[in-house]
Structure formats: structure tokens, C-alpha cells
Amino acid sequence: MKIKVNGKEIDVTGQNTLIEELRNIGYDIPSLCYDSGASHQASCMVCMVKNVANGQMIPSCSTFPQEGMNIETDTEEVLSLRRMSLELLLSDHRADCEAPCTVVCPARIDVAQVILHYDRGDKDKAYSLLASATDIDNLPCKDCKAPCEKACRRGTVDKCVSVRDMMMVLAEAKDLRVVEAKSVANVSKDVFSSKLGRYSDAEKEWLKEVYSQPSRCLHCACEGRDKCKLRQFSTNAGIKAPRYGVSSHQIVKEQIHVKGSLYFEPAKCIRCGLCVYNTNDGFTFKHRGFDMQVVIPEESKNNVDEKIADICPTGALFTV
């Protein structure tokens, strides 16, 4: 079968969806609701292409090639529609990609990761992360003006985390083991980074109750940020911040333990449905339209394979 793609005639088998055919010949078509080999339904509209033959915009993840198609993949019209789709998804995606404390650290210490392992009780790993990022015997935190504490989101709830004191305590703990770890923060200004926004009064009270671990840190950084396709495609589209703001009604920072090391954070979910269509009596949809949510019933948690996190396009499903 022959179709045209960006003005060039090509042969396709017709047995694969357009997104697979286009990817096979070198076109990098993005998609969030599609994962090769997984069950899916078109929903994100990030994979849209235009069939010039009839003037239609079509989702390439669920459309099969037809003789005479004339596909455009990279015109401004197509890219603009994809960008709009991403911006709409971002308007309902409430998350910090990077923790503010890490972003502002002048020594480029991945402050968030150090505190995360400290709170998990793995002080050896926390010490090693700090030691791998800086000269542990001449820790810059000692004379630093602590912009991390000024940027700390916990400070908007009650009182900021005592980051500098914690770093000094770790630096002095010479008896801790050094394990393999890397903790140099590499936060690029060119990479899209979403932000949580302000907490409501009710959320502040909830956060005080839930985040009461040793450091009191809210652990803002997204654990899935390095594999997040939403972030990757937003960066590629040149999006610096959500155009429409963030209007999610999901509970901020609610992390639901599914099973084993698997967690689900609804506020980061874009409702692509991959976890619903690829679990048997596991994740499911609740409500319809704009109010639709992905949920995991308590009685269904044991039916979920932890590997489902591998096909989640955001950090909504992650393992620790």
C-alpha cells in the first residue's frame, strides 16, 4: 500500500496503526495514551496528524493506513494542535517536577533526594548522596544563606524544613557507610517543569497530618520525573508553563499504596486509561466527562502487577 507522508510516497504494510508505520520509517510521533503492545483507546490527542486528502485531523495511534492517504506530521497546524492537547492535560496535572529546594541550591546538591532517603531511614544512602555531590569535609551549607529553606513548600504550610541543620548533621556522621550514589542536581532551565501552585487551607491541615516524618518534608519532587513523557513532550513542544494554569480538583500529594513497592498519585494522573485497560479487575474509571477519575478499589489492589508503572506516561504510578 502506498501513502504520502510529508510529500514523500512511501510503502506501508497496512497491518499496523499509523503511529507504528510512521515510527518505523523514522518519524518521531509522540503519544501519551498509547504504548506499543498494550491495550489502549485514543484519548490524549498528542499523536494527531493531518490527512490532507480529506482535511481531517486524526489520532495516529488508532488509525490504520488507507490507500491514497496524504499525511502531514510536522506542519505548524499539526504541532499547534498537539501543543494545545498538552496544555489542556497540564491544566489538570498538579505536581512539582523538581523540588524547589533542589532547584535553588547554589551547590547543585539534590537536596530532595538526600532528604527523601533520610526520611526513609536510609541514612547511609542520604550521607552518600550528599558526599557524592560536594566536599563533605567542607560542606558549603555551613556558610550558605539557605535559599533552600526560603523556597521550601513546607514553609507555606507552617514552618520550613531545617535543611541546613540536617545537612550539617549528615556531614558530621562519619560512621555512616558510603554506598554508590550520585546526587548532583542537573536541573535545566530548558526542561519543562510543572508546579503545584498554592495549597488551600484544608490542604495545609491535611499536609500537616500526613507529612509528619522526621524532616517534615513534603517531598515535592516527582519520583517519575525522569521517565515522564508528559514532561518530555511538553519540553519538545517548547512549553515553559501551563497556558491555562492548574485547575485540578484532585487532593494534592495524596499517594495511595497499591501493593509492594507500587504507589498511585491521582493528582498526576492524566486519565489516559493505560492502567485501566491493562489490568484485570484492577484500576477502573469513576464518573464521566470532566469529573472522570482513575481509581483503584481496595479489593482490587492485589490484582495489579507492579510492572504497570512501566507504561504510565507520567509519575502517577511509581515504585519506591
Given for the second form:
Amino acid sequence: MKIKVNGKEIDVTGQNTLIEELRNIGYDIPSLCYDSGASHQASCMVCMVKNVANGQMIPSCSTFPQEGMNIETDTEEVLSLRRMSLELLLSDHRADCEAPCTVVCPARIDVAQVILHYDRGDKDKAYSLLASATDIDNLPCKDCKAPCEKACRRGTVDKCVSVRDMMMVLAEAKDLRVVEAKSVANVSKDVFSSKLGRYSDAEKEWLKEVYSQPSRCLHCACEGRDKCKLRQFSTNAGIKAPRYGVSSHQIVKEQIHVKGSLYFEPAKCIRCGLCVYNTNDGFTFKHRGFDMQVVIPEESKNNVDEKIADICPTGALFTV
Amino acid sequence: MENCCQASGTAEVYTAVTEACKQLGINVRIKPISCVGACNQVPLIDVATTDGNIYRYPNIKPDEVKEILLHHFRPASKLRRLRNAILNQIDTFHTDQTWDNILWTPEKERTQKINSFLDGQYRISTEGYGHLNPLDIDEYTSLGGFDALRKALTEMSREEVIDEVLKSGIRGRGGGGFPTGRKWQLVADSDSNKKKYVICNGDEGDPGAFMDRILLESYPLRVIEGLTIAAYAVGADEGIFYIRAEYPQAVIRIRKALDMCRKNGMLGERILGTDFSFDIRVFEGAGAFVCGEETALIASIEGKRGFPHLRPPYPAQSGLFGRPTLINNVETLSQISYIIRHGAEEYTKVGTEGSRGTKVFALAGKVNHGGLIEVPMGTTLRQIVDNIGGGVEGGEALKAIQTGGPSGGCIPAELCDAEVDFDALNKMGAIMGSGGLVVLSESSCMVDVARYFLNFTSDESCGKCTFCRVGIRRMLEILDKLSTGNAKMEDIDRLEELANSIKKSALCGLGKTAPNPVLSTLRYFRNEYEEHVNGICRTGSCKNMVKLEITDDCVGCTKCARSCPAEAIDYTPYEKHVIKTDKCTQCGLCIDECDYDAIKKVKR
Ligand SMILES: Cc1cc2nc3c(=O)[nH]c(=O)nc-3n(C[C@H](O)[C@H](O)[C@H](O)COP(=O)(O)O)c2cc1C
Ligand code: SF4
Ligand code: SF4
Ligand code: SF4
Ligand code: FES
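Please give the corresponding structure for the form predicted together with its partner chain, as opposed to the form predicted alone shown earlier.
And the full complex, kicking off with our chain again.
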């Protein structure tokens, strides 16, 4: 069977979906709710292409080629609709890609990650990460005005985390071993970064209660950001900030322990459904309309494989 | 006597009639009948006398029944009547003045109001209107019921049936308007080795719609006949009525009617002695609006979550349990027996070139006589409002007509001479939809109307897709801003951009049509949106947008305070009065009352 793609005729068997055919001939089509090989249902619409033959916008991930199709993949119309779908998803996404402390650190220390290792009890890793970023014997924090503390989100809740003191204590703890520790932060201006915005009063109370470890750090940085396709495609689409005011019904910074090292953070979930369709009696949908959520019922947690985090296109499912 | 009718007290009246007859010893046949459509006139009794006259009494109460009966019928004996009169002292003497809502004038005049409601209607789906007992299979048969089924099964081949339906030009009444004959053809032509299903879509989730419920409750046998003919034509051996669980009466009636059909050989093995076997079961839907969408409906019958999926594949190729499936709307099926019985040629005499037959509407809104109506396609919208609906309520000017519910649009008054026709309505940015028809008057705010429908779709989207789940919500937020006077001019453009994008990119019909209420009002009433940006809702419907304030022109006469029914005005004589915004209902009485023009609507 022959179809037209951006004016050129190509041969297709009709057995593969459009997105596979297009990717095969070198077009870079984004996809969030589709992962080749996994069961899925079209929902995100970032893979949209236009069939000029009937004027319809179609999700290429779920459409099979048909005789007479005339596909456009990168006209302004297509690209702007794809961009809008990302913007809409981001407007229901109250999360930080990067922690504000890391973003502002003049010494380029991944502050948030250091504290995260520290809070998880892995002091070696915390120390090593710090050491890899700066001259540990001559810690720049000593003479720094600590913009990290001014930027700290905890500061908007009650009092900021004492970042500087923490770094200094770590630097002086000479008994720690040097281990492999890498930062995954990307604070480049060219990379899209989702920003959480303000907490409501109720959220502040909730955060105080839940994030009560000694450092009091809220661990703003997204723990799935190294694999996050939402961020990647938003960067590719040139999105700087979502155009629509961010509002969401999801609870901010709620991290649900699923099983083993697997966690679920609903506020980052784009409801693509991949985790629902690819677990047996695991994740499931709840409610409809704007309230529609993906949830993991307590009794289903054991039915989930930790590998599911790999197909989640966002940081909503991550392993630690 | 449908569910809604019973809510208006029909059941009580029925009991009253039965008891009164017993008490008075009157020998009459009492027959509960199907919906008459005149919702604002019920409970309603027709008295058919032996001389062939029919007297109609609208809006009656149970305690008025006896008097009506006494007016027409002689009680068993004078003695009994006397005893009754003594026993029941409160029996009033029936004079012409007894009822304020019944006019003792000749029948023609008395029922004129109702008659004008009925004139201009044409009955195919609701044939037998007003006298057919929904569950009397003998009566239905005596009036030509099942003739079509018998004709199809014994005189026509499957191809001939499909051909007849094709020639009739009938298009689906579920909203999309797809040619029914073509759909049947597709299902008939798909793999014939497979089991096939036919489904009657009785989900009807549009707010305010009740056409399909009435058809199921009042004419269950006709819908069953239509579905059976469809099954014969496409070669299906199992049928399903998908009826929303909120329609218990429809479910009960259809179940009873199915039983009757089985007993009478219209369903089951070897129907009417032919070798065609077919049966139907009822599936009660959980009642989400989106489950009316055919692919979501199928998922729901399969026990899955009611998510629509991308078409193709269409249900005709791969539907319920992956089998070829025909889905038709209740009303579509209720027109089939007419087509087969009278022939396609006769059917095409009704309606317009592109839209044959009749359409059932739920006429509502600011109209004098609302209710269930069936009109030939080609009737103009204005005829429906003026002639059938008796004009706009309160003598106000017509502003627009909304058709198609949450998927439809508003047609402005100046275009209301347009005919009821699938293509004509589409061109104007509205849709035929499943049959909601809401009359809007000059006191209806178009932003508010759009907001109402988007509120609905925002909640009723299945929530799967981005554009629909999040996009509609973002539109709704802009509408909220508009209706509280907090929007900027750019917001209108953003609203329009969102609407156009959602229309293009949503996956299923719900999402694709959800922006229509906004797009159509933007198209015809953009100035009203702009007024809202400037803080004006000319109809005062958007109450959160303005508040009433008393200016320094106030002389302290206390007149306004005394006129305020909500007691929202604090006053000390000779001092400037103050309106308490939280109590004020913005009725505007005080504005009319003030001689110094000192009360103004201001932005909040
Ligand atoms: C959101 C949505 C809701 C729908 N609801 C109904 C409904 O309640 N009843 C109905 O008959 N069709 C409904 N439809 C249309 C059906 O998908 C389908 O087109 C129709 O039942 C086909 O029957 P027809 O060809 O006789 O019109 C709906 C469609 C959408 C997109
Ligand atoms: S899920 Fe992706 S976009 Fe969201 S915060 Fe994490 S990295 Fe950023
Ligand atoms: S958790 Fe991840 S995979 Fe599951 S629905 Fe949300 S974004 Fe998709
Ligand atoms: S367009 Fe809306 S209703 Fe339709 S499948 Fe998508 S989310 Fe569900
Ligand atoms: S990847 Fe195609 S719709 Fe999500």
C-alpha cells in the first residue's frame, strides 16, 4: 500500500501503526502514552499528525495506514497543536523538575541531590556528590550569601532548610568514603523546567506534617527527571512556561510507596494510562472529567512489577 | 403515564379515577396511556364518551376527578349518588367556576391550547400518541404493529430490507446523522461467519433530554420491532437494549414488552414461523454521558471502563467482543417499522431532501408550551417556537435556539427561519443532536449558557485525553473569569483558540463537539463576551459580576429599603443607605424604586 508523507510517496505494509512507519523513515514523532510493545490507548495526542486527505488530526500511535492517506508531520498547524497538548498537560502538573536551591547555586552544586542522599541515610553518596562538584577542602559555601536558602521552598512553608550548615558539616566529616555519585540535574536555560508555584495554606500544613525528617527538605527535584519524556518533548517543542494557569486536583508532593523501590507521585501523572494497561489488577483509573486520576489501590500494590517505572513517561513512577 | 408524568402526580390521579369509579359505581374503562408530550399540562385525563367525543382535562388534581366523572357519567343509581353526597360532604357542586384550570367550553376551544401544540406535529415514532397503551400488544398489532416485521421476514430478502432503508434516506437520530441504510449495509457486508450484534442505544445522557426515554416507555413494542428488523437485515442473532439505569420505568417496560414478544412469537426461535431466530436482552448502563458514545458503550457492555476508543475500527467491523456490531439510536429504530410498512417512497414524502422523516424534540426553555414533540424535518425553528410552543414565555423576544445540548450550538433568532435539517443546522454551527431544543429569550445570557454546557462536559468527559480532560477545563476557567467580570479581551481569543484546537484534536465525539456551545455563541454573540470583559452582563444572569451600590446622590428617603424583598438595605433616614452585597439578590426592584437614580450596578 502507498501513502503520502509530507508530499513524498512511501510504501507501507499496513501492518504497523503510522508512528512506527514514520519513525522508520526517520521522522522524529514524540509520544507519551505510547511505548512500542506495551498495550496502550491513545490519549496524550502529542503524536498527532494531519491526514490532509480528510482534514483530520489523528494520533499516529493508534492509526493504521490506509490507502489514500496524505500525512503531514511538521506543519505549523500540527506542531502548534502538539505543543498545546503538552502545555495543557503541564497546566495540570504542579511539580518542579529541578529544585530551586540547585538552580540558583553559584557553585553549581546539586544541593537538592546531596540533601536527598543525606536524608536517605547514604552519607557516603552525599559527601561524594559534594566532593565531585567543588573543592571539598575549600568549600565555597563558607563565604556564600546562600541564595539556595532564599530560594528554598521550605522557606515559604515555615523556615528554609539550613543548606549551608549542612554542606559544611558534610565537608568536614572526613570519615566518609568516596563512592560513585552523579548529578542528574539539568539547569540549562535551554531545557524546559516545570515550576510548582505557590503552596496553598492547606498544603503547607500537610507538607509540615509529612516532610518532618531532620533536614526538613521537601525534596523538590523530580526523581524521575532523567527519564522524563514530558520534559524532553516540552524542551523540543520550545516551551518555556505553560500558557495556562496551573491548577490541579492532585495532592502536591504526595509520594506513595508502591513496592520495593517503586514510588508513585500522582501530581506528576499525566493519566496516560500505560501503567494501568500494563499491570494486571494494579494501577487503575478513578473518577472522570477533570477529576480523573490514576490510583494504586492498597490491595493491588503487590500485583505491580517495579519495572513499570520504565514505561511511565514522566517522573510519576520512579524507583529510588 | 411515564416516569416524569408520575412525578407530576399522574399516578395519584389514576388511583383517584379508579377509586372514584368504584365509589360512584360508574362503569367505564380506565386506560393509562403513553406520553402525550404536553408536559406542562399533566396530569391530564381524556374522557371518551360513547358518542365519539373526547373531552380533555389538563392539569387536574386527584380531588377534582370525581367532579369530572360526575359531569360525564351517571352513577349507578340515584340512591347511591345521594348516599355519596351525604357521606362526602366536601363534594362540591360542579359549576363552571369550580376549576380554575378547566374551561367548560366546547371541546374544540377548550383544548385549543393543546391543539395548537399538536398541530404541525407529525407522528411516526410517536404514532398512536395519546391513545396507545404501551404494553398492550394486541392493540399495537391491531394498529398495524408487527406488519413491518412480518413483511420483512416473509416477503423481503435481507438485501431488500436494507435497500428499502437506504432508499428511505433516514439518517441516525443519535446525533451524528449517519445514513442508517449505509450503516446496515456495512454490518451486513462484514464477515458473515462471525456472530453479529445489534444494539439499541438508549443511554441518553444529555441534560434535559428525555425523547428516547419516552419512546422506550411509551412505544416499547415499536422500538423492539425496529431492532428486530435491523437484526434480520444485518444477520444478527443477538440484540441488546442499552438503557441507562436511571430509567427504571423504561427498563421495566422494555423487559415486559420483550416477554410479550417472546410469548407471541415475535422474538426467540423461528420468529413468526420463519427460520429467523433472534433474541434481545437488556443491559442497564451506569449512566455516564460518555457511555452514549458508541465505542464507550461497547466497552461498558464488555465490563470495561467506559472509555471511547479511536475509530476506525468502527463497530460495524469490530464492535462488541470484536464482532461486527450495529448500533442505532432508539428514535432511529422507532422509525423503521413505518418505513417498511409504508415503503420508502411514502417515508420520503416527509421531510427535506437531505433529512427524511420526522424528528422528535424535547422542547424546553423559555417557551410557553414545552414538551415532547415530533415534527417533520423541514419545519422551521420559528414554527416550532411560535406555533407548537405557543411563543416565547412572557412575551419576550426570541434571542436564540439551542439545539443538540452540550454538543450543539446556539442559532440566533435572525436565522431561526432555517429548517430542521441535519446539514442546515451543521452549517449554522449547531447540530441536530439527539433532540434537545432549548428556547432562549432576550433575558438569557449567552456566556452563561455556554458556561452551563461546558460545566457539564468538563465533568462528563471520560478524562482520558488531554484536550478534553484539561482543555475543556481551561475553557471553563476562562468562562468563569468572564462571568465574574475578571477576564481581559485576550482571554476571548484564548478561549477561541482553545475551542478550535479541542474541536480538531479531541479523540471522540464528546471532545470534538464540546466546544460547540462556545464557538457558536462566539460566532453570533461575540459582543456579549466583550461586554462581560467590560463588566456588563446585560441580562443580569452573571450575578457574581456586578453588585448594586448606592451613590452619593442618595437623599436617604428609605424608599429603596422598603422595596427590598431581601431586606438587604441598611438605612438611617436622611443618611446615605448601604446595600449589603451578601444579602442582595440583584432583583433590581430598588433601582426602579429610587427617584434620584442613586442605585447603580457596579463591577465587583
Ligand atoms: C458523547 C456522546 C454521547 C452520545 N450519546 C448518545 C446517546 O445518548 N444516545 C444515542 O443514541 N447516541 C449517542 N451518541 C451517538 C452514538 O455514538 C452513535 O453514533 C449512535 O448511537 C448511532 O446511532 P444512529 O446512527 O441511529 O444515530 C453519543 C455520541 C457521543 C460522542
Ligand atoms: S515529571 Fe517530568 S516534567 Fe514533571 S517535574 Fe518531573 S521531570 Fe519535570
Ligand atoms: S503514572 Fe506514569 S504511566 Fe501511569 S498514567 Fe501516570 S504518567 Fe502514565
Ligand atoms: S475526547 Fe474526551 S470523552 Fe472522548 S475519549 Fe478523549 S477524554 Fe474521553
Ligand atoms: S502517543 Fe499517541 S496519543 Fe499519546
